[in-house]
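Heads up, the chain below is alone and in the form predicted on its own; it's given as structure tokens.
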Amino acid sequence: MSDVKKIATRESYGKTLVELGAKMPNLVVLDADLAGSTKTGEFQKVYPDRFFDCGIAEGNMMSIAAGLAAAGMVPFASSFAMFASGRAYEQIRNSIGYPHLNVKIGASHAGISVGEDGASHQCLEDLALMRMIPGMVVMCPADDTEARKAVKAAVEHDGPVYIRFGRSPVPVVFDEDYEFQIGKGSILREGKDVSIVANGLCVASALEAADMLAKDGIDAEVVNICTIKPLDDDLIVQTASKTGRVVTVEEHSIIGGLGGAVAECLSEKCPTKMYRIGVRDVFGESGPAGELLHRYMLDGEGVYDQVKAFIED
């Protein structure tokens, strides 16, 4: 997919900020020092007096933003996946969460391909924390398509929405006829001997893999599950329905993210032979961000070579 255009979810989630500003005048963003890198600071530039940088204080800023959101505004409270959910949880659960106010989180880069940073900055266990928290819809956006549609989606949903964001550019999946809807996954390829379900930057890895394993005669199926909560129950059982096994593929612990969600759904409706590819148990470490996918099997070629080792298992 070297062809591809390419677009980091974070600049995404920038753009559309402004757009959505321009629309709706109580739409307040705040930032926890990183406005540059969350690129929350194209709203600073057009909306100065709408716009809180915070400081280097995540649990202040989700509290600020729980206070905005019961005076009427709508917040979104942005910093890296690594401090938003894992620095300030207990606000998130206890100001925002437990009141269920209108509250969203835009965390940036989330994963292994923050890269460089190091096992401090990538955040692996952001959507288990988040869709614990009840009332919580917690998504990861595909591309930059997919991840402008979520903004929308999410300023239209009335609660708190956690929204993960990548630091690296991903190719574009989706085009703008794509119907985005919080709770909806879609089928991005029809296949019959193996369903890979996969979000996030993933879900690109999960095609390439698609076309490497049809040179082999296996014909796979290709789900984006973009809402981790509410999950698409029934498309998963659907899927699994029909092709036999399910592999999911996420940029994220295996505990507790997309491959535990899915676990969950297939266990209780639909029991199936299933295989989880993502970080196993283990914590990053600093590298250049395609290394580092390439390392973990997170890039085509590994999602290629452990889906067909779990079917010829």
Given for the second form:
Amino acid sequence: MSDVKKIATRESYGKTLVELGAKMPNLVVLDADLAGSTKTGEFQKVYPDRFFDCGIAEGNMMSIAAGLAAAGMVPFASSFAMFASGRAYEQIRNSIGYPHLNVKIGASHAGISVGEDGASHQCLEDLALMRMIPGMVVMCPADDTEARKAVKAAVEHDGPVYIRFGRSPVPVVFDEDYEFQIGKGSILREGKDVSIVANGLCVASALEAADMLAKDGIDAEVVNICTIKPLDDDLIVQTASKTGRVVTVEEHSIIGGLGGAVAECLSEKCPTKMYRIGVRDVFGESGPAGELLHRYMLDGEGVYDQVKAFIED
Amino acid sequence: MQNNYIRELKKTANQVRKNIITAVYYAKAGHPGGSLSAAEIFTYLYMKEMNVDPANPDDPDRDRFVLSKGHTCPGLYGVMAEKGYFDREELKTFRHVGTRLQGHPSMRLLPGIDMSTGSLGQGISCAVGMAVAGKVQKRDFRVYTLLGDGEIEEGQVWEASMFAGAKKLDNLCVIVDNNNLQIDGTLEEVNSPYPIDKKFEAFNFHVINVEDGHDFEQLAAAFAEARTIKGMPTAIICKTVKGKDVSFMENNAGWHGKAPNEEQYKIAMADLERIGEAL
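Please give the corresponding structure for the form predicted together with the partner chain, as opposed to the form predicted on its own shown earlier.
The complete assembly is shown below, putting the previous chain first.
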């Protein structure tokens, strides 16, 4: 896919914050000494009076965001996914989630595609952690288009939202006329033999795998699920009923993320044979992002191999 | 010379203490010790210091109060009842199923609660966020937050203080209820945060030490001074007595989080009745 345009979703995030800042005087942005990396620095350059660097204190940042929201502001709080969702988990749970405050959390550098920094920075648990908080909307956009639309949808939504962004450039999958809605998934490719449900950068991998499967005569349906919570149960049940086999693909632990959410949905509403592709209950490691995605079988080839094995089993 | 308004405040604080004991007794659970120690602080804030109106609890220009030591909400509910946010009778629903008076304050259930708290160390950060909002919105409201002296062992308190000092949040007033007792014993026995004043000074706060946090004249002077401070937040460190005015609860860590039985309830109310009559 080397000819395809690639953009990191954190770039989309920074750009959209600047755009929203012009329209929303009550929008403020917080960061924890990573503004250059999370791309909130783009907002800081244009709106320095509405940008607050909290320094290396993520828990404090999340509670400050809660206070800002309680006083009528719309705060975006950003850090790496590891520290946003992990370090500050209890602040998000108690200061933001419990009072259902209108805080948006923009978490970048999620998953193993962080690359060289290694396991301490490769958050594979954030979607599971955030999904457990009542009232929290959890999104993992697939590309630049979806990331920009997800950020805009987040400010239209009254309540806490967690959005996951990546460090590495990823292929642009969606056209500009894509109609994004929180809680709604989309079918990117129709198929009848197996459903591949993916999010984040794994959507591009799933599409690539579907092309490879087609050459073997396997007709895969590819479903994009940006919003893990609330999950588009209807679409999941619909695709599962159609193909009878569901594979989830995500740059996250196979426990508690997209795979967990889809399994919960299907086991209650439409028991279906499933396989979860993701990081299989291990920590990550250092290396270039592309090589790691290959090693953990989350690139097109890895997804193809695993779907094939699942179908042939 | 004791003027009339001080006498009225003392009477209100005495009633707040009765409200605390009543709420905790009917709940058969709760935290009387640190509620009683802050009765004068709650009373001064709600009856004199803060610009708040029970008829308009969402006024964007109102002063804000965040009870960072959320477990001492019997004291907060006690003064809110006196201010007119709800009827005293409702105090008897504290901690019962379906109540608006949750075991720790919920801003979604009870109008007048500015922040849901209970997890120690987080309330001060939320108050800092409100103070930032005041600056961005160019509104004149002030933000008050009450912390326990054990609570300041939480690292987040110092993250919040570092930020408040660095950003010169002079619309923020932090109050520490220094009753010197936490669940496992005295502060020194557990993990001493002393000297508290020097710590806040080091974090670029204007610090006011109140020798007797039950003396309304000292509280009035401290809060008046805090209003004059520009370019930095203020911390008011109030020395208090945990369990104040209930004979068997005073200076007893055992009454941090325990409800009195019927006999103890009667003794406590008689203690408070006697003190109230003498005013």
